[in-house]
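A lone chain, given as structure tokens: the form predicted alone.
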Amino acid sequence: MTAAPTQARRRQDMTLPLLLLAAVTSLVLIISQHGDVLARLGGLGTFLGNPLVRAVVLSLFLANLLFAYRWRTQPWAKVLVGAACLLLVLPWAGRDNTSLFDTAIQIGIFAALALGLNIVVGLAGLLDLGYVAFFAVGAYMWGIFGSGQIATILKYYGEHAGATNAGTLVIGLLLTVITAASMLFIRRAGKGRAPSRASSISFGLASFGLVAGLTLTGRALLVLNAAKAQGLATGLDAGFFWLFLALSIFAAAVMGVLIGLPVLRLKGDYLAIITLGLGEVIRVLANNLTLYTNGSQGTPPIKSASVPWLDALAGRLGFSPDQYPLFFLYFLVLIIISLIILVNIRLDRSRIGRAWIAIRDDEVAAQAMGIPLMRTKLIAFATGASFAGIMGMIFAAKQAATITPESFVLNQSIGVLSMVILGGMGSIPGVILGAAVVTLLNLSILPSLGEATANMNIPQQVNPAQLQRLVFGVILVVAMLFRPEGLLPNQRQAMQLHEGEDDNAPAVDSIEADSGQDAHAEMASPGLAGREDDERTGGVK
């Protein structure tokens, strides 16, 4: 087949097929989630009500978003399908089946996590296996203050106040300010010069003083507010939810810097191992610091924010009061995902984004070009951590009942990393697709497959109900064998993987090429100049 018919076929307008497919899958999704309608459909209703069929229908419905992005259609059709699917059909179907809402929120949470890890791994090339630690920081940030656990902590400090009083608070604040100012002064005085032994010792002492000042301040605040423990039996007022959204971002970013400072001098396998260990340290701390986290028993019930006008809207749309929190969190996740995508796009096209890519491709060359390695890596670490922090807080609010350290095990980090690799490292739409595929497999398709085959006369050794992890692994292996660059690869990554296979062919399945841009024009991007077979090397005289 020649290239011309292929390009002509790609340019074929797919607006009508997209609209028809979206209409059909939306209708089937709504019917498959509505119990009364299924009961009236008899055998067809029984078929559509099968858990496995429901999972497949949900997957086909979400595929509309992928088709709207990939297919050549009118812009208004893309917007219409995206808005109708996310803002109308999915909430409508979720009203009849709350688990659908829960799955949609989980997909959004993992998509944000994957976008954050994509910055660290996909753009900056820093293999982080402890990413879930930042997720845990955000979750416990609200899990402690948004539940009765804060009352337990205040009560303890009230009973063990010791000599702590208002004077301790003043000393702690002064120590914090002085040591922070000292650190800034030492850093500014040594700018442009190699650190001396004296400056290193001074900076270390100032850091120790800063930690001591923060500790004194925190303890004094807890002791002085111990009398409020009884009024906080169910946690802080839900109105503080918005403040803690910002605090969770800040806390996770600070944690990212604190973890990154000692480990980012390493790279490759060494960095992976040490981040894996630090991720486990956070989980073990959450398990052992029972005063603050309630250990393995988990935190008390956690509050979520309440938005009166949104609750009223949900009520008028037929949602029950117990569905209001999910209704709110669903739209909050959509807003945050939109902001995170926007930030990712801006970073990818910014100077810092190009610096990350330069470090990923060749760290020595990047340093020779004047890129500050440690600072650039720390920004990547802190940015990725902040995305995990805010999603950790939303995860805690969604859980409502409790969060336990077992929610932040190593497998979570591996799962998010698999989303990034499966979707395509460095590709924003790719990692979102990877997150959706992996989450649907884990939460919907494989459990439904196991449920559908549980009562069949299949030997236990080969019954999919007992082999869900094996099936999941086989799917990932097959996907990586046939799509090593990812499902929606970054064009630069795809070209590097397929370099030398066909110099005249456009970038393999590149997003830009399928979206109608000239693939050869994209190949002329900095560092990857296009070259034809008959073109002389060494430039044109």
Partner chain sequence: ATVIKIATLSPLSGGQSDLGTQIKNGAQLAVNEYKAQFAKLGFDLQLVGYDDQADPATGTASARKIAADKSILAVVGTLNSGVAIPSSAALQPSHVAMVSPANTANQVTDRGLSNMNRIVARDDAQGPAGANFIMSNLKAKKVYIINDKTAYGEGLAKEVEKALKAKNVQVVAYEGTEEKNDFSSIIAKIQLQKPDAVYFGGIYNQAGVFIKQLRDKGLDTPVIGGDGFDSAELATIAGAGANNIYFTTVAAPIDALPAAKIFAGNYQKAFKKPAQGFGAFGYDAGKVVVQGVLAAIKNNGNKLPTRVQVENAIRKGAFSGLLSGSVTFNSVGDRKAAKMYVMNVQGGKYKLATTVNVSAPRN
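Superpose the two forms; the largest set of C-alphas matching within 1.5 Å is the rigid core. Residue numbers count along the first chain shown, from 1. Just so you know, these numbers come straight off a predicted model, no measurement behind them. Compared with the form predicted together with its partner chain:
After superposing the rigid core, the Cα of residue 459 is displaced by 2 Å or more between these two forms.
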Second form
Amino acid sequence: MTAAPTQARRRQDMTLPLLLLAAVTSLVLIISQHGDVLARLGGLGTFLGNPLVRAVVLSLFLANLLFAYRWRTQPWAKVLVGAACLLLVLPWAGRDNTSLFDTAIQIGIFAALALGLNIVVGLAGLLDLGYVAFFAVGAYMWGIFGSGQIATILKYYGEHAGATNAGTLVIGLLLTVITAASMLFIRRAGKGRAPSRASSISFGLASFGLVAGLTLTGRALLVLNAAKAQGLATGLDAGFFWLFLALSIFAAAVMGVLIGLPVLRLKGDYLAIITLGLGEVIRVLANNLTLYTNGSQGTPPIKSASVPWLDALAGRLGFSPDQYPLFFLYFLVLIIISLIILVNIRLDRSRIGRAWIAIRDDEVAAQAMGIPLMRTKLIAFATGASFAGIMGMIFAAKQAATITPESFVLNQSIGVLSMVILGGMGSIPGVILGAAVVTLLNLSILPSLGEATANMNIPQQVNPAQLQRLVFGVILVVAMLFRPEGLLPNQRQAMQLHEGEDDNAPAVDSIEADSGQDAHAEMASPGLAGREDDERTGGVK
Amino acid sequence: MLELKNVQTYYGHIHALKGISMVVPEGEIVALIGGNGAGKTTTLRTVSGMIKARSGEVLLRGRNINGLSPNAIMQMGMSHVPEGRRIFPQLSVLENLEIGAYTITDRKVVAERIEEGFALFPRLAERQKQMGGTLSGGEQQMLAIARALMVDPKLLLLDEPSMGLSPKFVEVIFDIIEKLNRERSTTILLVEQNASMALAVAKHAYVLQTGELRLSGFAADIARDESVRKAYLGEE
Amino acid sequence: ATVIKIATLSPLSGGQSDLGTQIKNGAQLAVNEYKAQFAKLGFDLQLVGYDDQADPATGTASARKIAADKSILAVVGTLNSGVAIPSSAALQPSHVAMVSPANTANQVTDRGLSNMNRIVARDDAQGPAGANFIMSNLKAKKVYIINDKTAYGEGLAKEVEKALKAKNVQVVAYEGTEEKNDFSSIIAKIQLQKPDAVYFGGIYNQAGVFIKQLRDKGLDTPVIGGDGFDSAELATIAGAGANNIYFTTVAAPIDALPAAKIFAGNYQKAFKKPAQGFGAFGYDAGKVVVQGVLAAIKNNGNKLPTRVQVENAIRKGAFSGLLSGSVTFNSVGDRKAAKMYVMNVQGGKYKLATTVNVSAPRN
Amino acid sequence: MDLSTLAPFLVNVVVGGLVLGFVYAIIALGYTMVYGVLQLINFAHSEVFVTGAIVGYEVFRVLEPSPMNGYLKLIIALIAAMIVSGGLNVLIERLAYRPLRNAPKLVPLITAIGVSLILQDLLKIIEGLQGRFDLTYTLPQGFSNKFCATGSSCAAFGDTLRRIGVDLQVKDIILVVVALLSLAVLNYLVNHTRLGRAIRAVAQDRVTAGLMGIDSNRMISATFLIGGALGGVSGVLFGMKFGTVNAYSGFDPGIIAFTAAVLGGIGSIPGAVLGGLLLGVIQNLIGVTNVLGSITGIANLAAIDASYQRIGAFIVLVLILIFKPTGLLGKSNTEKV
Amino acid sequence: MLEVRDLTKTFGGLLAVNSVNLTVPDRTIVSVIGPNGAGKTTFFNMITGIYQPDKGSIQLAGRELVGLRPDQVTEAGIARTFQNIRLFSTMTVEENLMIGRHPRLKASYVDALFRTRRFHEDEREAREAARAILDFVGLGRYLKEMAVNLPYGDQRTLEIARALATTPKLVLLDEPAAGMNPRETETLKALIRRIRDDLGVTVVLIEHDMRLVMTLSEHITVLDYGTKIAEGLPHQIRNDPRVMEAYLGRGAAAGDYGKEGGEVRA
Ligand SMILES: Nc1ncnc2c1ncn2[C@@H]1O[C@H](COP(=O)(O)OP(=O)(O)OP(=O)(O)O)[C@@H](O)[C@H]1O
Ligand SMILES: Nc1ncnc2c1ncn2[C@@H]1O[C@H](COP(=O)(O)OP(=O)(O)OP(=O)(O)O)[C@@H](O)[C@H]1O
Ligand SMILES: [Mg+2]
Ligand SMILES: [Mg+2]
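Now that the form predicted alone has been shown, please provide the structure of the form predicted together with its partner chain.
Entire complex below, previous chain first.
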């Protein structure tokens, strides 16, 4: 067993190595980003200035955090290394190379996305291939209101007020209130009782009414505010950033519920493909609803919050004004990520987290234990979505110049999924690592292959610059073959996988793989595999 | 027919069989009994190649089959009714039986065997088209046994064939076991919780406890053994 | 020797890598051409290709990397407007000049960034040029407009629609499609509505398939496009259907300029591939950049210029010897005046149909 | 616009959609085969079928100067594509999926994505080394919309089609015929042969299938071989139908085809075909909604143009799955491959 | 306690359960037996909401259950075990039980996020309950073990424990003794008695082990082909000729069942 030596190694105190490593990599990182110093270093400078070397240095530097987490050291050393790396060294190096901020923020964004998707896929076992839709919702939310697009919208409604806007508003409000009330009433009245056909139909009708009411109200409000279009030529005041930070969470969560309600009754890959479809729907809508999103042309420039004291601090530290927004966003992302991790841990170790895992393991048994499938899945969906929503907004602020639907393509969803699996499904440190690895590969290491070989005489067709997908694919496949449970596996899964897997693994397929989840569901007790099963466990409201 | 020599089997780091040696002579019924988790199922799995023994030998007609894949072992004339029945849920009853006869290429023979199976379990004949997964527990058990008999095995491994069957059918099953052994001289290795019945039909018996052999000998003697009566037959 | 680097920013990997690589290759040829001249001044001129994967976020990250590499003085890029806009914004604070070989969206220069220039015609120049040709030369009364739902294609198609409507030409349909393989429903509509001309705002690899399928159905309706059509591949893809195709471009037809022939030969030799449209634009943009840097060096007394100096030199300079004639930029980086060629593909052969003079909306 | 022009228009839209649907259907069959056995969305299938398309292109290119009969060339192309794609699929399974038999389901999904990325670039390199990227099919004579020499009965068939306003080409007919043939062969193979039964048994329970004497690895290889061969066929047909392919062309049709497989009930062979046809027709109908809108004067319809084609198909998918959660023909207790 | 009226279910043309009535008084142990495929499991599936009955009513303490989702049925006070074990395979024994506790916990999402007092109380309660129940069924030693690693018989007992964790009024046990040897069955028998006596939970049982059924049940219902063919006290059932014919077979004729420790055959 390989575990034994690892354990022995880990038992030693690694405080000193960690500190040393952190110090060295920090130093090298800072030097390697500093053009002037490099120039003075001669040959070493050229070496350190090589894009590939820089990418490796950055990766090694970030690996400090991993070591701090993994190695057995004094607790203060972990905190020290973590804080110093993230709060001091990285910003410092970023002053000389703004792209570090960019990369770090992107890692943060993807880590949050991966954590959100981890709840949906890793904990609740719901394969969502359209996750980027929620990211888009958050991004466009601020992309529209934080840019001149809102003025365009208001102007349009000012010109197309409709005959009686006051009437629209009244009807909209009435419809909203009445339908919402009746929905509540139906729910209250039906509590604990079987939903009859009539009650579910009327609930459905009422929810349609609610949507219509909200739409009308929204429209009327837009028209009422049309006059403000002038003042909003560059979007809402940056102060609204904070409000929208909260709103983006909320909007994405609502979106999660709206999408989840119809589709979460589906199982496995049916769910996967339907979410994939809905993800595409959102992107195409963003591309087509030109009035709201400016379509393929992209939104006008987007604001970011301005925090005067932070800008002043950055200024005093020698950052240039164009770096202020990134400086701010970097720290904001750090804070949000910490919060998200906290939320993740707390949910994971709670009644709801257990319920998610139970559903993933065996829906029928979970339901028989009193877990309402639909509600529990919806909560997972909404929670995952909300992380994506808030990060979408950060992304919009980071992109600043414009956001276009190109940023929300299917490949992004697939990328986030690969982060989750690569890192270790269900494992919080794992998926963060997965996000960091994949983002570093895509933004730093793989491109640097091409940059580093730019002036070598490599034939075009086999130039590493053009083979990024190939290299990435190879890394993905090899990583999965050697660590199918992920880089930092979740304890549960690791245990499952490693049983029956050792030098004399079963001749064909190990037994427990087949007594595992899938076969279980299929081989269910007589009748449980029947069609009725699908109808009932779906949990008709 | 079958011989195990100092077989050690692991599930990951769980040591399930700690050196089992046993002999199943040709044409005999041998019972294997033991408490929960004793390793009975693991023994059968090791024999049929579902899991590989880490050390020791599994000799089938003198040939070491440890490490061969189940399909290779099955082609040597063995059949296994596994724990938990393992019916193909999305295949019909008929198709399940046809799959049982996979290694037989002669269609006529297959058809005959299926008829024989239906004769043994008329309920299966009634449900030919029903999907295996929707059968009741007992019906699945019947199907599992019928499926294993499709190839007319020389060596039959039975893992708790009476589980989930009604008392009347338990008797039928034991009748079938005896009949197979008598009329076709099928060698049978029988794992049963219903130890008294198992010991009644078997000639030899082995008693397993937490992965080790505790007793072996003539079934009749074992049935009379005081400790066995206490531990497995539920007698105080 | 002091290293001076020129960067390209374009998709080098993934589905659009073929187009992005053309840009990089074209720029590479321009750099090769001037290497000796730089060497004489004591500089080692190099080209570094950065990848944007056609993704705005990746493009921004790459742009910031470019900004951090102080030896890079200017950039040729990008292919997609959606990438150009955030990337140029990221480069602007460090005054890395950018010359676009492909972005036609108005927004690219309308922001008035000091570093962003382009050698291609804006949508609102190219669109009307196309529209004019449709009206005056083709005498079309009914036009069917298609775009590829990208910033490029849709931006162009919008301008065409606007120009046509202004001239009271009937636009029977204006629609987008991301489909790359099957155009049967659009063609059915064209069969039904019988337009006199089809405008396709998009790139040759999509348009070529469309045209092929259109001709397969026996429709000979003229198809007009923008500089995204400018590639020999268009005729190859359209195959026997490569007839009645027109497109507007600032690049002169290969046989009109001796330089173009040389370029094509060099390209084939260096990259074992025939030169295509974006290769030529990449070459031109590369040439502008290199000449700009050279000018900045000269202005700086043959010493290494700053980025600001390069930025200025490019914005203020006059560049010649390009495949698309000579270039000067207006205050926001649009090409001041350009001769625009309308090319015609007939029987798989490219020839000049007419020329139009366009000038930037601002000066 | 009156009915006499509208009717043939709609007929052509539907017919075009059906032909398109057959392309999706046959790609979907490849997905469904593999899915049925391993419950794996074989993302690499899109590249497997692009490989087939490229092989077809090469065969046509190499044979172009030869005076051989066009149909013979097509058959050679189909067979070559089947062999290469089938072999490739088997190889992929060996290297990237087999070692992960006991891993959680999503792990092979990720390697499938990885393999897909690898193959895209590999195919690009292979063609790129010869200076090519977009490959344009040059079909032999005889695949135009002239059916055959005038006077023969098949020319009469072509004339009849044209008279009733159906605008079909020979290659469309070939496509439909080959697709139907593949469907029939596959259906027979899976549902009525010993091999098919064994594949289905392996699909449901590998270990127990082993106990029945079935070599599950061989069955899985066989499945990938069949699925890959189908991919090869679909690739050639795809190339013929649409004219060009490149290394990256597989992604979009791959996604739609998989959607078709799901719509029909994943794992179900007729379901995949039905799903493909339905998606093809729906896509085309949505593509012409704006014309219908402008004719009928319904402004909201007029706004729905071809850019909604894809998502229209997805929305239909959502609606159908909400009412039939296991797809059109996929009952959980009926045939699964 | 439980009142089932006229319960009917068909699968295609097959009448799996046909107008079955069953009354289970409070704090009793009642068995449902019958030949294989008689419809017993289907009957359980309808009570627990996994199947929707075609006809009939199910009332628990006067409350109608037909139409409720399985989780609502559990919440209402009915818990069950499965004929084929369905434990949560990636969880420890303790976690399996804590899942069982789910419907009785009150801490909400917000409580979990902010780690309120209620959350901590809840978690402690769940943990304590898990331990207590585990000790009650005699599996205390397995607390932190992965559930799948338990021997088969213990997994069955664990399923019972998990059902008990929901604090049901009524538990439905589907062949709890399958796969247990007579000795283990004795322990199970004692456990079922204690469930009723100590916890006051009503038990409905499906079982083919006649020794268990005959000595444990206060009332037995016999199904055959979906129809009730007999009901009554154990000795009545043992001697009912129809039951013997359909179900018990020769062994019954010999009168061996029901006698503690009786040998089936010599
Ligand atoms: N798939 C598995 N993974 C891990 N451990 C297992 C697995 N199957 C069995 N074991 C362990 O191996 C040991 C022997 O189990 P086995 O199933 O062979 O016992 P058994 O005698 O058949 O018991 P039972 O009467 O319960 O069927 C037990 O400790 C059991 O927990
Ligand atoms: N989903 C289904 N579709 C078709 N038939 C079914 C379905 N579920 C059960 N059946 C049939 O209904 C009958 C009753 O099944 P059930 O599982 O209730 O039997 P049971 O009494 O529990 O039998 P056992 O004692 O063998 O477990 C059986 O004949 C079975 O084949
Ligand atoms: Mg066992
Ligand atoms: Mg049952």
